[in-house]
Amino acid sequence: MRIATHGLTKIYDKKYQALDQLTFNVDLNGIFSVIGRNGAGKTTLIRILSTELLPTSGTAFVNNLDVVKDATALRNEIAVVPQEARPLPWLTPLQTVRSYLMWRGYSYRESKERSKDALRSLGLENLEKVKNRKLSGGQKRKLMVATVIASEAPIIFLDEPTTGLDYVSRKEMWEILSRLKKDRLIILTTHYLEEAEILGDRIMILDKGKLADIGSIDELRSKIKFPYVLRIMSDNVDINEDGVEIKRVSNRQTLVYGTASKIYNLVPYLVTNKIKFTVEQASLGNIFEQYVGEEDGGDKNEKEDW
């Protein structure tokens, strides 16, 4: 599955610069994670790839069909969960699937043994009859997902699926995820960076419309100043050492970024003074500092994100 596009710009209003010469090129089985802080772009992006909004200019290709030229054809390739997508309060699971499928051109017959398949696969089958408005957000958000699976589309949009989800919902839905991924092209916007490193095989992130870079956790962690992160917890202690960062969290937690080298510098000094540290790999968010600046808490809405 390939998605690729070239000076890709989206303006709003004839001010509003949500996408600035966007160019990239994914090709992909499994999950293509979009994070960048709010106004970056990232709901944008998805709406025009999905052939739901049209670019101001620039090109835009998923699976080899123009986003604009080929819209009608490519929409049969595609399933989208929007991030403000809510199932209908009056119908059931069962019924939102199946009518869902139907909207998409399958029988009846086929339509309903599909929307049950899609159910349990979530372990929704115990609800397939109930009012989707006595449903919890985290099944109703599953839910949602269970329509785009349903459809077998090779190419998922998610948008932000687990907004608003406690953390064991969004584990589970992590999961269900990393199942569907095998032979589809998944992209999802989050902005939880925990989410896109372990989800993401491949992760993009966007800077005010514009690439950052793209690439695996591991491809992004070879670029960047700070590979390696120390934790110390100690409310006493002196770090001396030129080419590190050093982030004092609390008074029982400091974080000292570097390179290998740097960082095991300061382990013997550690060890002698029985102070308790770790050291790791870069995170996601780790990264995602280094790029762009700290994060900023996520989108809250729409007409942030743009």
The other form holds:
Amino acid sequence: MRIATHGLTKIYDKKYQALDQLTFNVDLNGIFSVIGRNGAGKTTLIRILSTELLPTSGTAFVNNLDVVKDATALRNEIAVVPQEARPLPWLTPLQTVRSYLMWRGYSYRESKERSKDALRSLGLENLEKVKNRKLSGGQKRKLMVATVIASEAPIIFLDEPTTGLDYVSRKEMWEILSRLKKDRLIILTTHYLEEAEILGDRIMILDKGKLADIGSIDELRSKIKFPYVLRIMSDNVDINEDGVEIKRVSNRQTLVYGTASKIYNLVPYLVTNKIKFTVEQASLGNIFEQYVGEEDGGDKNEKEDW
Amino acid sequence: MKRRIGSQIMASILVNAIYAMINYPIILLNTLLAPLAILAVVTFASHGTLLPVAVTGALIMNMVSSGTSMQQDLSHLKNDMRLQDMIVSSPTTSTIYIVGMAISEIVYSIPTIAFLIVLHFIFVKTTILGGFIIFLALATTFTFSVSLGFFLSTFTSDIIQSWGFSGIISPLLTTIPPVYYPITYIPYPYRYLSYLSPTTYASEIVQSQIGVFHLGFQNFVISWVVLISITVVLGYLAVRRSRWREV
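Switch from the form predicted on its own to the form predicted together with its partner chain and give that structure.
What follows is the entire complex, opening with the chain shown before.
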């Protein structure tokens, strides 16, 4: 499936620019993770692609359907869990999924069977008649995912589906999404870079409404200046190597960023001085920092979490 | 797959009325109290003479309340639950959503409407034709009310703002205008002001059918023209100019 935009721009209230001439064209399958700082334009992009929001200018296509001109046809192909979407507290999980399916046009009977299947696949079958207000945060998030996967839509948009969940609940959600991606395209925004790295078959980095880059984790890593990280278990080391970046972190560790050859030049010194160390490939967090910087570059126009 | 419009409409009715009533029966009492409270006050204050007017007034208020309730419900579903975003991105159109939600408001009000209809049969004297005209006036009032409710709900950004709208609409359309009392009770020049409210025209039509006062043929036609025109305009705004898809 293909997603393409050309000059996609969104300006809220004629002054808040969320997307700035965003242009990309990418074939996708599995999970497509969209990452960026607060106000980078992730939610705006998802909302435009899922036909919730009209762009100010430019074009966007999902599966070769124009999100503006072909919105009606596209809506048969997509299902969305918006950011901050919550199940209605007065319904049960079964009623929640079932009503969504009926809004999509399923019959009363068919929707019941599909709802039960979806709840079962996410391990919520024992809660199907409990009021939603009694569910935990993790169960509510799972229910929202169950709601959209119960449909036939081959493209699922999930806007920050794990925000606010504890680590265990997030890992459960990752397992669910990993299963789902076998037969759906999942477009996911997240603030958790670890999540984007683990799940994302392709990752898009947005920075202040513009495309910083797009690719697999290996492709992104291959483009950055420092693709390796040397983690030294000491904050008292004497390193004089050009072409590396050294950062001392609080827990008595020193991180050295560099290329493979630069990093391995330092290994004899560490071995000789019996200093413990590990060598890692740059994580998505490291990659992200190198693309968008660490300073507080939050958009001054920031209106909300775009 | 084949899309069933009936299912799409039914989904709104289930979520906004039937499931809500099954899971929280207390809300049935809530919908019953608002129109009946004013009906009781007007009836007792007039020593029973205004009971027929108050019954039809309560029916009109119920129709208008459907619109204000719908505006609050949809605003809550849109802003607090993000349901509208999920529906916009689904095969359900705004028109199907409005129709479903409008019917859900009627379903929600069935206990009240049933009670008022019983009172109507007992205390209100009218002909069969008069009853039909009253039904049409109530249906038109319901249509403009839910259209207005939907239109406003799509522009609200939070529930507090929504309460602001309904807090204005409800007294301007039901409490202050001559809905629970005859228009002849309003002295000139204030009577002219009452014609700013579309419910005044509905009330004139209804009250003329229960013998509260005589409405000449010309005024009868004018009341219908105004009421239908307002309904058409608000219906157009709801279907064509509401903010279904965000801009």
